[in-house]
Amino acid sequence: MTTQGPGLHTHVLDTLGLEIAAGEHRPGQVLRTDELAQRFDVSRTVVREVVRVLESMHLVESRRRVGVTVQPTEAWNVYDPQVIRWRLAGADRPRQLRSLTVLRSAIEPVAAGLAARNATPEQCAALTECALGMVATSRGQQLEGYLEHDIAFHRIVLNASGNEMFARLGDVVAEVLAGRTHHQVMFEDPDPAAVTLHVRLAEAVREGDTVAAERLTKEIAVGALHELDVLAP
């Protein structure tokens, strides 16, 4: 008897997503819905729902009389947060983290400069609060608490830029930061220099100093790349 439900949908989706991201199903390989239903002991309806999600991410392509074909990496929506999460869970994690961190280093300094020009008083206050939260959780191996403040900090910077394209990258940055923490690509306590840079960046945004905001964000990115060189060579 096959089973179905939200939990099963999530299980099948995560399993297949992780396998495709890890290269266990090669590009061009055809996955049969009936075989997937049998493997996971779920209905074909669940499999079709999962395939639709994977197809929306361009990981697979479903064609009648052909089946579900795994797509090459070049076709994937690599900005999709779930795709990022799956890729960071695999053996290619160091390269993925470096690629995503380089992306951040190209975008976030510009966003920070714009934030120094456009941030509202409420955004400045929230940014300062996040920076202080990072300071408060930067000792005593409170990485989950630190992560929460870190993600919120960078979301605010991107949103405060006033550029909707930058703002939409908030989920991408969140997955990168979460991936570093959850896959132990972080020191037991965050680098004190990085924490200080975040505090200074909040000050620069509040003071409307665009040059300092860009420079400090570049320094944060350089520090993150250095950590990867040490922890994920």
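Let's compare: the form predicted on its own is above, so bring in the form predicted in complex with another copy of the chain.
Since only the chain itself is given, any partners or molecules it might have are not part of what comes next.
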């Protein structure tokens, strides 16, 4: 899922970001603007704009007389959805997927607890609908449909929490779920236990049962982590 929109800038940015995230340029390695301009057959102007963006993500640092230096992983803005997408597309997808899933396991239970307290009737209805959609698509090779409902479900919970930081994690969760579905066993139907947990979570939120919502979400997260342990190195 590379952000493709016509435009030289977008193309160069995406290509370079992908390469750096994939580790094709070692930290400390220097790239020269002129060389990049030549390589992509674009003007230095375009390259400079790309470098500035990459720099704002701390993927590179540009210094005079030395060039554009690739930064070590620890410096990267790992919460930037763009960076996450690049990394998930690259070599260390498994590590990345695990990190993000642990993050989810920390945040989503708390978010669900808050959602049980704050969710509007509309959000509760949408949640139930998503849960039903998950049930409906949980058998018979409808993984794409299931994924869609799963993403929507978690997004609603995060939004309903009422906390902006949680809400904005919806994109990250979407990336994780999509990555999990698309790059692991596609031939198995989702875990029935997980489906049940989602249905019960929707109920708990509707009834305003914060502790149940938190506990159920924790169970979902544990299941997701376990799934990773089983299916990934």
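Positions refer to the first chain, counted from 1. This one's a predicted model, so the numbers in the text were calculated from it and none came from an experiment. Between two forms, the rigid core is defined as the largest C-alpha subset superposing within 1.5 Å.
**Student:** Of 99, 199, 43, 162, which is at the hinge where one rigid part rotates against the other between these two forms?
**Tutor:** So the residue sitting at the hinge would be 99.
**Student:** Treating the chain as two rigid parts, note the angle in degrees by which the smaller turns against the larger between these two forms.
**Tutor:** Rotation of the smaller rigid body relative to the larger: 13 degrees.
**Student:** State the core-superposed CA shift for residue 55 between these two forms, in Å to one decimal.
**Tutor:** Residue 55 is displaced by 3.3 Å at its C-alpha.
**Student:** Please report, in Å, how much the Cα atom of residue 34 moves between these two forms when the rigid core is superposed.
**Tutor:** Here the C-alpha difference is 4.0 Å.
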